[in-house]
Every structure is written in structure tokens, then in C-alpha cells.
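Listed next as C-alpha cells is one chain, alone, in the form predicted alone.
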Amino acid sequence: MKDYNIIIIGAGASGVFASYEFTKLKSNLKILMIDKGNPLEKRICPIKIGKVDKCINCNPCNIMNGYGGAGTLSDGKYNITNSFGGDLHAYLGKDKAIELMEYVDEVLCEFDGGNSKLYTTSNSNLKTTALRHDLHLLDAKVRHFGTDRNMKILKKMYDFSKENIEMQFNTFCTDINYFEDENKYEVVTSNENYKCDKVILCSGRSGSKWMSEICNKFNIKLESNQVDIGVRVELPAEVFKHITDVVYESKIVYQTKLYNDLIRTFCMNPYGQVVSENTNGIITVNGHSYSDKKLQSENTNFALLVTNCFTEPFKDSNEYGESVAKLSNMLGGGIILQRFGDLIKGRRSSDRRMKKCFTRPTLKATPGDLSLVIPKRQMDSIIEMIYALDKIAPGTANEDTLLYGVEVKFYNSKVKVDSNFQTDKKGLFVVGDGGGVTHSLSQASASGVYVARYLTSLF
């Protein structure tokens, strides 16, 4: 059985940046990183290359798994902020969290060659305009690379780290054991078993159930988290051009008048594409965009998400989100698409109606009725938010605005960790979105950097 100092489980944003930092620090540690997905060059979705129209449940899903994680093919957008995207600052302090996110930005820009643009909301009049209509723009600096440049950056990071970090793909971790007499962990995988001194769990959003199983095995406390449910909106790019040209992504929060629920925009992709993704066999919708204008579309897409938090006796917020998404999969064979005008008129969109639609969808989805899928409370909030956004971006509430459903943001149960992201089980660390602390590329990457520095100092 091979023996390592450290094993990193998961090659998402946190795992990639941990492996980068270990390499940069020139440590002599013997490190293995494993991931159940494919290496970067093999992460090709059959929908993208035109082999199929809809998700065929590839295992593993190349959108969600593999080197770079779920963030690889999702726009290459890094939000440098403590205002959203996770609670990294609650563990490291606000200044340290921003410092690490700025460091991540410097690394990415170095590999990119300084070609990207940094957007900021602080010097925009949008915040004032939004407030006049009871909409709240959250402060952030946004670095956008685009899916195409993001792939190139990750390839360079892989080449930088591969000589120092052993990497295995298509390798699923089935279990972790601890040998107290040796003070060693055993990582059980689909290929073979390994021993190590320290384990870093970087399983990401798609590894939420597995993470819960490991934590329950070691009696590590988990705190139930929220789930966000909504739709992805697609409309002509001109509607939001005056906003996206200035801030690129506008994170706008609104409290509905009807229910006092919070709803927000999320993952805005100017001139982007709507895509489907497979999370543990459940098909949901997402979006991304390219930096190369030749690959861009004529539309902008973004999510509208309603936050759902539950009280006793119900605890499994992700199970609730999954049940809503399963309805969409059942009725639409995957993603359901509906014109906003049809939704308001209480009728389903059909192939005939879609042929008359002026907004051309970038994802092939099943025309249908989202009101049969999304609960009334969330749907009412989505409709109210669309009308609110129409006040600052006239045209948002046009009849031909497209709604794709369902978009669900699963938040992993928050794992109890200390300020170094170590669990109660000494030597077992949890970072990235899989631990429920971070919810963004910037914060997940920063947590990987922090743990790599900390562990290097211990050996």
C-alpha cells in the first residue's frame, strides 16, 4: 500500500489551488490528488460537441467532475468579496479572506497573461438606480476570464503542479479509515487503497452526500444549510448591456412584497449560453460565457434564486431542492423551457409558440409549464423579481423572455472545522464548497491556498 504525507480528495477549485500552493512552496511532501472525473482534456460534454440534444447522464458528468471541478466550464468568473459567495471571512477574518482572494486573482492573471478585465460595482451608478426601486446591488470586484480562457489557465496550472503532485483521475474514493495505532489514514478508492498522514477533503458540491457519510462515520458535526431554487433567465443581451458593460455581473437582492422572501440574481453571463448539468443523476440548468467574441451568443442569461431555509422537524434542504428538480426531469425529460408571457397567461409554452419567439434559446430544452414544477411561493417571488428588474433594465419582463427550470444551488451541510479548516478528527481537513463554508470559485480557491500553507508549516 502506497504511503503519502497528504492526500487531496477532489480536483476542484480548492484542490487545484492547494496543489498549486504546495508546488510553489517547493515542499518535499509526497502528495496525491484524486478525482472521480476526467483529466482536463477529456472533459467534453456530448451536448457541446453536438452528439446529443439533451443530457444522457454520462458517468462521470464532464460538466461537474474532473480537473478544475464544476467551475471549469462555468464562465471563469471570480468574485472578490466577503458580501456573498461564502463565509470564509468568518474563519479567517475579513482582511485575510480578501488578501487570499486577491492572491488567487494574481495567480490566475499571471497564467492568463494579463488579458482579463477587473470589474467593480463601487464606481457604478447602478447601485443608486437599483436602490430607487428597492433593489440592492452587492459590492464586489469581478474578474471574468470566460470558459475558453479558464480552460487554458487550468491547463497551465496542471502543467505547473504535475511534477510535484501525483494526480489520478477516474478514481472514486469509497471510504476513509483511521488507524489510531499508526496515526495514519487509509483512503479506499475504486482503484487501490492508500495511506497518508493528512487528508484534505475537496469534494465540491457534487460530493455533498459522500461528504455527509464520511462526517457521520467520524462523528463530525454537520449543520444543515440552505437551498436556493429558481430559474435561469435568458433574454437579448441589449436589455442588460448598460449594466453588464460596466459591472459584468450584478448581484442584485430583492425582498418580495408578497412574502418578504429574499430573491437574488446569480451567475450573470453576458452574451453567454445556457447549459444543463448533472448533479448525482439530477439534471439542473446553469449558464456560462466565452471571452472570444466568435463564441458568444446574442443573449445574456442569469439565475433568479429564492432562498429556502427550513426549521424543525425538516433538516435536509438539499433533499427538498432535489425533489423540485426531479419534477422538472419527470415532466420535461430534463430541463423545461417557458416564455415569460406564457407563464403570466397561465399556459404552457409549446413547440408552436416557441417557433414564434423572438428570443432564440441557446439550450435545447422541452417547452412546458414551470408552474407545474416550481412551488407557488417561489414562482410568485420570481415573477415579482422580474417585474422589479424591468424597472432598471426595461425589457426584462417582455413576453419573449425565456425561463429555464429548474436551477438549484445545493449548499453542502456546513462541516464543523476550526480556523485552519481541520475537523474534530485530527489530520482530516475540509475546504471548498464541499465543506459548506465557501460557495464561490474565489473563496474555494482561497481556502485551498490557506490549508496548503498551513500543512506545509507542520511538516
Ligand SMILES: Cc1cc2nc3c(=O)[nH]c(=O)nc-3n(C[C@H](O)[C@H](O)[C@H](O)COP(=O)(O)OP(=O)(O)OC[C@H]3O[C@@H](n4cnc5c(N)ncnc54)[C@H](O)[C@@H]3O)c2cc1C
Given for the second form:
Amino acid sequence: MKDYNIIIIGAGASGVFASYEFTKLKSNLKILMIDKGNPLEKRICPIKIGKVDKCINCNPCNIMNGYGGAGTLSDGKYNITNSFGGDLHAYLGKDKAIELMEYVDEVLCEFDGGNSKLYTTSNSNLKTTALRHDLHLLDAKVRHFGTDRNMKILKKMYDFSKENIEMQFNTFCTDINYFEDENKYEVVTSNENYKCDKVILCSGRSGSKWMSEICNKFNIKLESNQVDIGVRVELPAEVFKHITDVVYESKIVYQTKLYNDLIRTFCMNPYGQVVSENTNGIITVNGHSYSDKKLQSENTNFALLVTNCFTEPFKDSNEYGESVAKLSNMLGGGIILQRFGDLIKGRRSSDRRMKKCFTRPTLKATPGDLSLVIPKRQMDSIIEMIYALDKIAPGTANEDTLLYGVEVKFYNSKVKVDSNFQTDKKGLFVVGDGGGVTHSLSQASASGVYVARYLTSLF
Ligand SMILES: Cc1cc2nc3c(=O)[nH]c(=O)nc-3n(C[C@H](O)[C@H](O)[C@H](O)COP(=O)(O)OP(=O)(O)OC[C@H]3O[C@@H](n4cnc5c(N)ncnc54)[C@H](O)[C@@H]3O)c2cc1C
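What would you give as the form predicted together with the named molecule, now that the form predicted alone is on the page?
Below, the chain from earlier opens the complete complex, with every other chain and molecule after it.
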């Protein structure tokens, strides 16, 4: 059995940045990185190249798995902030968390070689304007690379690390065993098994169920988290232009008057595309955009998500989110699309109504009725938020504003780790979204850098 110092499971943002940092530090450690998905060049979604209209459940899904993880075909938006995108600061302190996110930004910009713009909320008066309407704009610096540049950066990061880090794709890690007598781990995969001193689990959102199994096996404590449910909104880019030109991505939080529930905008993509994604066989909606103007659309899209936290005896918040998404998959064969005007009038959208719609959808989805899918409480909150946003971005509540459902933000259960991201099982580390600590590219990448530095200092 091949023996390594470290095995990294998952080549997403956290795994890629850990492998970058190990290489940069010239650690001379024998390291293997495994991913169940494809290498970068083979990560092609059949919908994107027009082979199929709808998600055909590729296994593994090229949007979620493979080199670069869920971030590869994303919008490449890196938010440098402690206000959202994870709780890294709770483990490392606010200054250290920001310092690591700034470092990730420097590395990306170096590989990018371009002059990508850093947007910031601090030099705009949008916060004041939003507050006047009880909308709360969160502070952040945002670097946007776009899907196209993001891929190029990842290719360069791969080339930088490949001589030092052994990488295996299309390799599913199925189990981990611990040999007490040798103080070694055995990583069991779909190809062969390997031994190592330390394991870094970077298995992201798509590895959430497997992560729970591993934690249960080693008696590592897991805490159930929240689930956010909502829709993706798509409207003409002009409606949000005065905001997106200044801050690119605006994270706006609102407390509904009806239920006092928190609802927020999320993942804003000016001139972007709406896409479907497949997590463990469940099709949900997402969005991204390109920096190359030729690939851009005439629309802006963003998610509106209602936060749902449950109390005892209910424990599986993700199961709740999955059940709502499954309803839309059952009724619409995937994603359901509805005009805001139709929703308000209590009628479904149909092919006939969509033909007259001025806003052209960027994702082929089934026209239907989202009120048959999304529970009343969340739907009421979404409608209230759309009218609130209409005050700072008039046109948001137009009849032809498109709503795609369901968008679900699953949060992995929070894995109990110490301030070095080590679990109670010594030698087993968990970083990135897989541990429920981070929920974003910047924070997942920063956690990978941190653990690589820490482990290099141990050997
Ligand atoms: C379409 C889309 C757009 C997004 N856009 C943005 C954005 O613009 N900005 C932002 O901040 N965030 C965005 N996100 C979220 C962001 O991608 C994640 O926060 C980030 O990728 C998390 O990194 P990670 O390393 O923790 O996990 P991931 O990137 O999910 O990587 C985990 C990797 O582990 C592998 N894996 C899992 N289980 C196993 C196993 N058992 N064996 C082997 N390999 C395994 C998977 O194949 C995957 O490649 C987006 C997500 C999606 C899906």
C-alpha cells in the first residue's frame, strides 16, 4: 500500500489552496490529493454545450465535482468579509481570517495577471439608501473573475502544484480506517487504498452525507445547521445597474414584517446566466456570469433566500430543503419558472404566457406555479422582499421579473474541530464547506491555506 504524509480528500477551493500552499512552502512532504470528479479540462456540463436541455444527473456532476470543486464553473466571486460566507473568524479571529482571505486574493490576482476590479461597499452611499427602506447592505470587498477567467486561474494553479502534489481524479474515497498500532490512517478509494499520517477532509457540500458517515464512525460531534430556501430572480440588468456597477454583488438582508423572518439576496450575477445544479440527485437552481462581455446576457440574476432554523425534535434541516426541491423536480421535471406577475395573480406561467414575456430567461426551465412547491411562509417572505427591493431598485416587482425555483442553500452539519481545524480524532482535519464552517470560495480557500501552513510546521 502506498504511504503518504498527507492525503487531501477533495480538490475544491479548500483542497486546491491547501495543495498550493504546501507547494509554495516547499514542504517536501509526500502528499496525495484525491477527487471523485474530473480533471479541469473534462469538466463540461452537457447542458452548457447544448447536448441536452435539462439536467441528466451525470455522476459525478461536473458543476459540483472535480478539480476546483463547486467553484470551478462558478461566477468566481471572492467576497473578502467576515459578515457572510462562513464563520472562519470564530476559529481564527477576525483579523487572521481577513488576512488569509486577502492572501488568497493576492494569489488569485497573481495567477490572473489581469487588472480585475475590487468592488467595495465602503465607498458608496447605497448602505444609507437601503437603510431608509429597512434593507441592510452587508459590508464586503468583492473580487469578480467570472467563470472564464476563473478556469484559467485554476489551470495555472494546477500546473504550479502538480510536480509536488500527486493528484488522482475519478477516484471516490469510500472510507477511512485508523490503525492504532502504526498511528496511521488508511484511505479506502474506488481505485486502491492508501496509508497516511494525516488526512485533510475537503469534501465540500457534495460530500456532506459521506462526511456525516465518517464523523459518526469516529464519534466526532456534528451539529445540525440551518437551511435556506428560496428562488432565483432574473430581471433586466438595467434594474440593478446602479447597484451592481458600484458593489457588483450586494448582500442585502431584510426582516419581514409578516413573520419576522430573515431573507437576503445572495450570489448576484450582473449580465449573468441562471444554471441548474445537481446535489446528490436533487436539481436546484444557481447562477453565474462571465467577465468576457461576448458571453454575457442582458439580465442580472440573484437568489432570494429565507433562513430556516429548526428546533428539537427535528434535526435534519437539509432533508427539509431537499423535500421542497424534490417537489419542484417532481412537478417541473427539474426547475420551475414563473413570472412574478403570474405568481401575484395566483396563476401558473405557461409557454403561451412566457412567449409574451419581455424578460428572456437564460435557463430553459418548465413554466409553472411555484406556489405549489414553496411553503406559504417562505413564499410570502419572498414576495414581501421583492416589493422592498423595488424601493431601491424600481422594476424589481415588475410583472415580467422571472422567478426560478427552487434555490436551496444547504449547510453541511458543523463538524466539531479545534482552532487548527483538527477533529477530536487526532490527525484528521476538516476544512472548507464540508465542515460547515465556511460557505464561500474566499473562506474555504483561506481555511485550506491555514491548515497547510499548520501541518507543514508539524512535520
Ligand atoms: C454554481 C455555483 C456557483 C457558486 N458561486 C460562488 C461564488 O461566486 N462565490 C462564492 O464565494 N461561492 C460560490 N459558490 C460556493 C463555492 O463554490 C463553495 O463555497 C466552495 O467551492 C467550497 O469549497 P470546498 O473546497 O469546501 O468544497 P467544494 O468546492 O465543494 O469541493 C469539494 C470537492 O470534494 C470532492 N469530493 C467530495 N466527496 C468526495 C469523496 N468521497 N471522494 C473524493 N472526492 C470527494 C468533490 O468532487 C469536490 O470536487 C458557488 C457554488 C456553486 C455550486
